[in-house]
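The chain that follows stands alone, in the form predicted on its own, written as structure tokens.
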Amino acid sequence: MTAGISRWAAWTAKGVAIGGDPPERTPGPIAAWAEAPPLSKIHPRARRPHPQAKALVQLASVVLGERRLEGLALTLGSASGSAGPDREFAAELKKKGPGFGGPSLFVYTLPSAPLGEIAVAFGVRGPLTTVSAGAASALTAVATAIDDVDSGRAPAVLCGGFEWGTASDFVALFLIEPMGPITITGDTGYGETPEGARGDVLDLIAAVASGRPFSLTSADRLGFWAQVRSEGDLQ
């Protein structure tokens, strides 16, 4: 079996950019989106959800479009995780006092809840998979999501990364099918880290939208690497 992407999209401070190359990277919290899909027509049953959970769906709303794959899996990396809800929860708790922190927000001081809320949105029945590998965290999961699609374990992956709260926040997915129209694989690992271009989900969307092939390497300070590659002629 052979893992390819078949649908992009990215959301930085720039902007929204589906199936082409992303928005600019620059520092500040993602843009607003005029268009987005309104989150009562995909997702009626979410309460409240943070706007960390809220970006992930919407931006997975357009990824999918209407398709709704049966075992499809969630694999997303970020290097800072839950920390911005954590802090906003710990600010409630500094304002109000102990015991006095809100329920809804508290939900997504776990990594996994975003996660959570795509699976309730879209139906997804798959594994759902939070990857921890600092800087390496989102070409991480997209390199796992490749692998699980390539071997069986998985007959589609929506994987990718997003980072909040941070210097740069951004939002970026792709839906891993076997067969799919760009074909790559994809290497993790520990200790050395292998030779060629450095970059990350960003780095990928640019060089996917390009038409070149590529070979991108993420790695982490304390030894975490993934590399995702082409295969063959990018169409």
Given for the second form:
Amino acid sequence: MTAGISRWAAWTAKGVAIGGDPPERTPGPIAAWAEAPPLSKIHPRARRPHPQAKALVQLASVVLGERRLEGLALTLGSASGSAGPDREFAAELKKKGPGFGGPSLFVYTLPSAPLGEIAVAFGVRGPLTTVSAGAASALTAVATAIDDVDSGRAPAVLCGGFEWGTASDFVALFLIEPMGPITITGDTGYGETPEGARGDVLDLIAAVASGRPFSLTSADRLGFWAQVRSEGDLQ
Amino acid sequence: MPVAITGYGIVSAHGPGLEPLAEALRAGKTGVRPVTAFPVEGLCSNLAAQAPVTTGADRALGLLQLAAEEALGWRDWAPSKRRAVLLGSTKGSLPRVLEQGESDPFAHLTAWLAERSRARGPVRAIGCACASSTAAIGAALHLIESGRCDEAVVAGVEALHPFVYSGFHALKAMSPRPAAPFDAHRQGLSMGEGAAVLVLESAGSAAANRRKPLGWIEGFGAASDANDQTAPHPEGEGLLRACQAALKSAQLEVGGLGRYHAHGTATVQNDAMEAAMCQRLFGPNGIALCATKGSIGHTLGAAGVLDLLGCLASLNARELWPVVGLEEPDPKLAVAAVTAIRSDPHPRALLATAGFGGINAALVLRRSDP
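Output the structure of the form predicted in complex with the partner chain; the preceding block shows the form predicted on its own.
To see the whole picture, the full complex is given below, headed by that same chain.
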């Protein structure tokens, strides 16, 4: 089985890019998205999701479109995970007292909560996993998703990463399927980082969009690294 | 392909080591006591299964280090690109986020374990809510079975924190008395804390190094409910598919199992969901059901590895141990919950975990000797 990327989208402080070059990087929270699909249309069962989870559901809706893939898995990487909702819930406890935290906010203080929201919205019944490997988290998620499709463990994986409440927030999602039009391989490790161009999932979008072979490596100061490569004809 | 557990370490509400935990489970003893770590006045419970150990300010790191020394201290560890580290936790070192302004509560824990075990292969933390460390075991299994790694160090860790305690109070999920899984009068879960570290390696590697396994992991499966963020699917749809996937990967039918080791949080919804799932998976005759959270509390992301060690201890003793806290089995739950010690010849168990977001993961375990 050969895994490939079939669709992708990213949302940064400069806006949303779907299936093309990523938006320019700018520090700050993700931008407003005027054309964002309304939650009532794509997630009628939503019950006041945290804005982080809402953003992931909205971007997932444009990557998945009308497709509902049997056994689809979700694998997303994040270093900040639920740090944003964590700080909000802690502030709520500090303001109101330890007995008066809001249950609907507490639910989103898990890094995996946005994945659960996507699963409920789109009926995703495969495994849901968040991975954390410092600055290499998102590319680690892509590399493991490639491996899961290559090995037949998952028929398809919606993967990528998100950071929320950081200096430079983003959401980047990729749909990995067998025999996708852009074939890729990946690996992860710890310690000495392999040779090759450094980059993250936003660079991966640019690399894929370029149509040329690439090798991208994300590395973290603590030693985590992840690498995604494509060596074939991308046309 | 079975994977051997050749190293293990644990810290639970019964202290460091597997032996105190096994003794407590066998005796039906609970480690759930009044919380001393932080104030709990005004909350719906004042109980938790605190680990009776002293650590530094970074409680999660301290618990992990205690478990890791037991699991890893007996071997020399040369650096290896074919050794992985997978860590499962929901909140990691939460004070780093809330008090020190950092964003990532997991990276330093995972990196510490990678340095301690000199792993140079895949190293990452896995977040799957309360199925996190079970999913970490599943990821390790894949890395070994696929040939990418020879061995993997898998950890689960969770420290008690007032933030999480308040959160479960807000959800009205905690019991004012020690958790009583599958009991007619159960009122919710008891929070717990602890850490466990496993060394997993292929059967060939274990044999070549003449290491006697504590037990074997024969299968793994995971699936989502796609139902609700907090409430499990009422019929256990996702857990059923996770259990079926675990059995399939172990190439086993339900008749090959001797027991079901339940997630057993003692919330009304969870236990009802698991009972419904057991009906669907095992049929009207059911199967012996065990659970450990009445003894060690709910250790959230660490629950999978802690439950695994408790389950293997009873498998190796060739006994079924009682569900701690269960006094009056709920007649509405048609499960064969174990209420007293009895001998049991079956070598295999199916172990289940379930978490918020509808995340489910299951393992097939086999005792050390056939």
